[in-house]
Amino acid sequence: MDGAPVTRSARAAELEAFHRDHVLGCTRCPLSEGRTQVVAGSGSPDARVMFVGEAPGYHEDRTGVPFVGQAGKLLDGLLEGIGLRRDDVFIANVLKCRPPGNRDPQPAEIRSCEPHLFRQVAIIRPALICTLGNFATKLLSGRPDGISKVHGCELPMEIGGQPTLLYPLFHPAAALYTRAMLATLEEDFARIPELIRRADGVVSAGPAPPVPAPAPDAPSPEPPPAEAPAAAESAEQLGLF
């Protein structure tokens, strides 16, 4: 209503304080030495849906906002296709700092950064968590299965102390390299509205089996490209299939 006072939810205040006090100045791993800025995450602290990718790329490191490159534009389009906007969801990454040359996250970096992600989940309490690509899926599921095997298969879990429905998806970047992948992404995204309703039921039902301790992710079979702004989007794709 016009003229009504704008109130911030307690969840928003808690998330802002967590980012300010624990994430934005984090020096838990050596990635802090080469970053431009921390990419904590963005979107609604009251979101029912949370998207988790791999790590910031070149553009994200410059802007401090996740998914602002070509993969981010595709993600925006996929969200629009199911009636959602960025402001309706929360978007984060496994790593909050950009790895050099957009290489794959290393196990020690994931271990250092995962408490930040788990705390974000605990504060936001999303009913549905969509993991984008291998690293996010393996970390949050606690399972070794790759994204090609588990995409589009929902799994009730407890993450960050919260019951939720995990929904693995291909990283949007995959469709930038394999255009046939776009149809698969659109098909998997089309199920999200229904899954939000189902996930709300999972949350109401109480805790699900907890996530086991995450195992280190396997290295990408391809070497990352040379460091360069123009190659940033390309490097982001490695290891996502």
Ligand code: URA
Second form
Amino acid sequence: MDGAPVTRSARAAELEAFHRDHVLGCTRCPLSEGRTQVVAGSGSPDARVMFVGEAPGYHEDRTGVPFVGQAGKLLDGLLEGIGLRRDDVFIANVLKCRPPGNRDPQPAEIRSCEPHLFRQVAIIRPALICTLGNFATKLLSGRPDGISKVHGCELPMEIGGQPTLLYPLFHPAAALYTRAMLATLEEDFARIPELIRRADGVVSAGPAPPVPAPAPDAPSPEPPPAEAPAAAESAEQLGLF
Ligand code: URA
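Starting from the form predicted on its own, produce the coordinates for the form predicted in complex with uracil (URA).
Below: every chain and molecule of the assembly, starting with the one above.
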């Protein structure tokens, strides 16, 4: 990447062509055999902020759109809380195809699929990348630290040849299991507008706000509330903590 300006239509066309030619018909791993369709990602190709989840679930596999189930509704609410809509951001996942029974992504699947995500980042060039949960955070940070330790702590990085600010967050599904998690997610989300401005270089004067200290380990998950998905046994098993 040479940092040259990319026009709106050029970026949208490039992303569309990339999805059409390389993602939507992908057969790089065996998940292609069980999927209904590839869930490439959705939102604005010109977004300043990108959210990266884990993998499509049942509803995403059916609709082809990321985060349309319960966790997605929670994500919509968190975005609304900071004055953003889905169309203002770009939402993608580490895996573009649904793992059977919503099991954890396997290392070989992540390796097969990661070029798609890195290319999306290189095309969109977001100022801020919010990783949702452990899988996205470990993949994009390249570090083994779990989300309980690093959530809310921004990290300047180069991803897909693009300087960006990585901002790890708990996966929204964690708040379906542990009610205290919703408050933590809301607190971490509240910093997003300021981080976008900072990453964009709009805020150039004054000291940067302090990096929050790593949080202690997350509290033990409460029993799932009635509305939790039946297939999910615990947030921990889902890799959410
Ligand atoms: N969970 C994810 O990580 N991604 C989705 O698209 C839906 C649920």
